[in-house]
Amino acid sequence: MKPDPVRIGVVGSVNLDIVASVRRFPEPGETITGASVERHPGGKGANQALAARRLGADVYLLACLGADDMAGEALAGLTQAGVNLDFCRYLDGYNTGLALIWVSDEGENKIVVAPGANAAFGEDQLELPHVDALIAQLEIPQDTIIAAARGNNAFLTLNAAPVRPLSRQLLERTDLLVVNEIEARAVGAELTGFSGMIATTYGRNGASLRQGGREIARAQSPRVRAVDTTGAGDTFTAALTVGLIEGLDPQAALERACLAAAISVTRPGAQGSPTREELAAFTPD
């Protein structure tokens, strides 16, 4: 008998991404022409929810959006994929989150975010489904994440991005902390006594997983041609969480997360995460 899908709740942000593709990034004060512009759904919460859903999880998104025309556009991909949106709230007087993204020919990016309703996501808008794991990021208030963690005994993954000081209360409740190299340096001093797992991503050089001061897994990323790296960390976070909750050992879960992230950067936009079937069919360049 096929096992039931794991249930993942994502407490986080939803944005509409305005993406400008440029040959190179401008210097301060410089104007560059010839860019092309596209609109993509985004926000770290939405990205992670979609990535987990595409890997077969039953996913519930807990988020706040503006009562505006951008909300439906921002949620379009999640609606199509079957993410449960019953726990999303629409706030009068706020815009849906908006991200302005530059992407260079090398696939690197620079991002400016206007959080809108994401910043107004308070405990009073929070309603919790029963789930096996919660995933959260730092594009919403930490007090809301803490309230979600207290209201649910599920495994908690915290993606510490965008980087900011971490609440001790939140760290004490976190089972898996996901950071990139820059975020790892920024929050390193705050992790004294942290007992959970720490996944550190190194871009094209893969990732490591540590617990109790020792490395328990390390994986390389397959070589691919990067088109847009915007959502790679979100894909990695979701894939690692789903793998661990499904019962994969840390090494296998980390390898699958690195593969999923690598596939995601070959596609434009922040929501290029692969399905389980695409993972199985992948062949490196």
Ligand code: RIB
Given for the second form:
Amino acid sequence: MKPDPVRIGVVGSVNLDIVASVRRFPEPGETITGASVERHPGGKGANQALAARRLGADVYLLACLGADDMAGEALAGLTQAGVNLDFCRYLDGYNTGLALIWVSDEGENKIVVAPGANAAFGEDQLELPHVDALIAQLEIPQDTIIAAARGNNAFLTLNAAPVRPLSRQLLERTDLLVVNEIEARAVGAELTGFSGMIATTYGRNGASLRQGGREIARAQSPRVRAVDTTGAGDTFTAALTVGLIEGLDPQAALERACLAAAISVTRPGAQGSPTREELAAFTPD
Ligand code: RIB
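Cool, the form predicted alone is there; where's the form predicted together with alpha-D-ribofuranose (RIB)?
Entire complex below, previous chain first.
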């Protein structure tokens, strides 16, 4: 029977995103001017926690931030939405993670992350509430994710972003791996023998879900006017996990995740994920 509401633990990163909007990206060695700059809460872990919360889940964020002024700013949206932050740790001597992001007129982005406290998130800072599912990404050490997943049978979603070699131990514990096309090419060879589900996202062309070498679901994205694609994968990851844990069949869960991600790109910043009511009210252009 599906738990109601589902309990999701997100073990991952928190960043403050400094976003420069530019007409086009500069070439190497080129200076361009005329950008406008905004600060937004971000980090893949925080974005996914908020997206799951907006879909009605009880969400616990397990993360490390700096003991600095940026921490509160980075967590503002989660605080407001009611994500449980009791398992966040604030580390002396570290900065809160910082992401420098360029967003072009087409809504595409380029991101450089200075991880700060995210990289210092070790087993010592980890305490885990009882949850139905854990969601993790690769902006924190993989050993910490393995430790979080050890000793419980929570469903484990791993968003393999940013790309890095995957720990075999972590893969063996993973139930759902989420990758975009670039990440899929990078980790493809490591997935031999992987028995979980693999969700691959194709941007505006939707997503597929495969298991055991077979496609079990495919969904299109509705056409929307993209303003900022940053965080679309985070919304997708959270929505797919919440849907599957709620007991939706794979096709319905994938369609909902594509719709949630599409709505998120119509808003600036990485935390534009929709509520359940906004999903229901969506009408295509
Ligand atoms: O997935 C988008 C996120 O990647 C941004 O919010 C940024 O902080 C980086 O972690």
